[in-house]
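As structure tokens, one chain now follows by itself in the form predicted on its own.
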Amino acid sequence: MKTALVTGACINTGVAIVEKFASEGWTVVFTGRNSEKVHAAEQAYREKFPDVEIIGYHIDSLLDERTVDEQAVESMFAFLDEKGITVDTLVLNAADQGLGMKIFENPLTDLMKVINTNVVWNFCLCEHAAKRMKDVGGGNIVFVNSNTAYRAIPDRIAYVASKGGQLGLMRALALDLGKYNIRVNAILPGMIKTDRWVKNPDFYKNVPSRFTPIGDVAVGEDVADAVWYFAAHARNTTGAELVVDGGNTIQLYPIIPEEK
């Protein structure tokens, strides 16, 4: 039985990714930063997929803004080792969104916090997972990145920088881990209909990035399908990026229809 480890999977896109792998019969280990939410999500997943093993694990990325909690990552993989669980696919979905970062107002530690979570902590997870994948003959790592790695948005300096750095990390890992039959790829979503979309209808009704060439934005299942492609079908693909943004990245500016 294959196993997927999905980070940040108590809400939104993470839920769709867990459910995709569970629906395919995989064992799923998922993480979250709030123990109560992890427990509640674990119960909900198990009720929906009673024939699949689903394990929730509470973990945080940092000890403080400057320090990644490497010991927590070591403890999680030791926990999986004790259970005899080998991670076939690591899905790096958790992220610090770095919302509302003002260049002349936020302290440097705010940038460090986002970079450490989205780049350094993810590298730590990759390193520990890849050591075990190497020992069993291969594996698969998928970053849930963002189209903002290429196109910046206002007041998100740390987040945009982290996603650009994450793509560099992905390519470097793909190169160094290829010899061990470990593939490393990235999904680049654009806007996604998350709980923020539901809670702020007036804002999202007019936000320019919703006006995509195909006329719609992604839902969690769209991202989950892209992750599944890399995990299950892309045998000869590594170091690649798959954009899931309705075509937003290809247009110079959104074409907003006139109200009639």
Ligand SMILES: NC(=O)c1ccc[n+]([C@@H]2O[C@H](COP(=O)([O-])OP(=O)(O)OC[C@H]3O[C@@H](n4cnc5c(N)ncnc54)[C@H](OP(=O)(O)O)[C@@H]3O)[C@@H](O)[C@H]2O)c1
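Got the form predicted on its own; could you also share the form predicted together with the named molecule?
The next block holds one chain only.
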């Protein structure tokens, strides 16, 4: 039985990823920072997939803005070792969105917090997972990255920088881990229909239709399908990026509706 570990999967895209792996019969371990939310999500997953083992694990990325909680990562993998669970696919979905960061206004620690979670913590998770994958002859890692790794959006300096850093991390890991039969790849979503977009109806009404050739944004299942491709099918693919953004990245300027 194969196992996926999915970070940040109590809500939004992470749920679709957990459900994809569970529906394929994999054991799924997922994480969240709030123990009550983790417990509630675990119950819901177990009800939906009674024949599959699903384990929620409560873990935070940081001790404070400047410090990644490496000990917590070690404890999580020790917990899995004790249960005899080896992670075949690590899905790095959790992200600090670093919303509302204004140039000249935020303290440096706001930037550090986002970089620490999205790059440093993710590296720490990769290292611990990859050590074990190496021992069993292979595995794979999938970053849920973002097309903001290539194109900036306003007031999100830390997030955009972190996603760019994450792509560099993905490539460096792919190179160093290839010899252990560990593949490392990234999904680059554009806009995903999560509660954040639903709470922002003006933006949602105007932006997807003008900024994506397909005229619609992704849903969690689109991202989950792409993750599944890398995890289960892409035997000879590593260091690759799969953009799931309705064509958002390749469009140079907004489509202005013709006046009637």
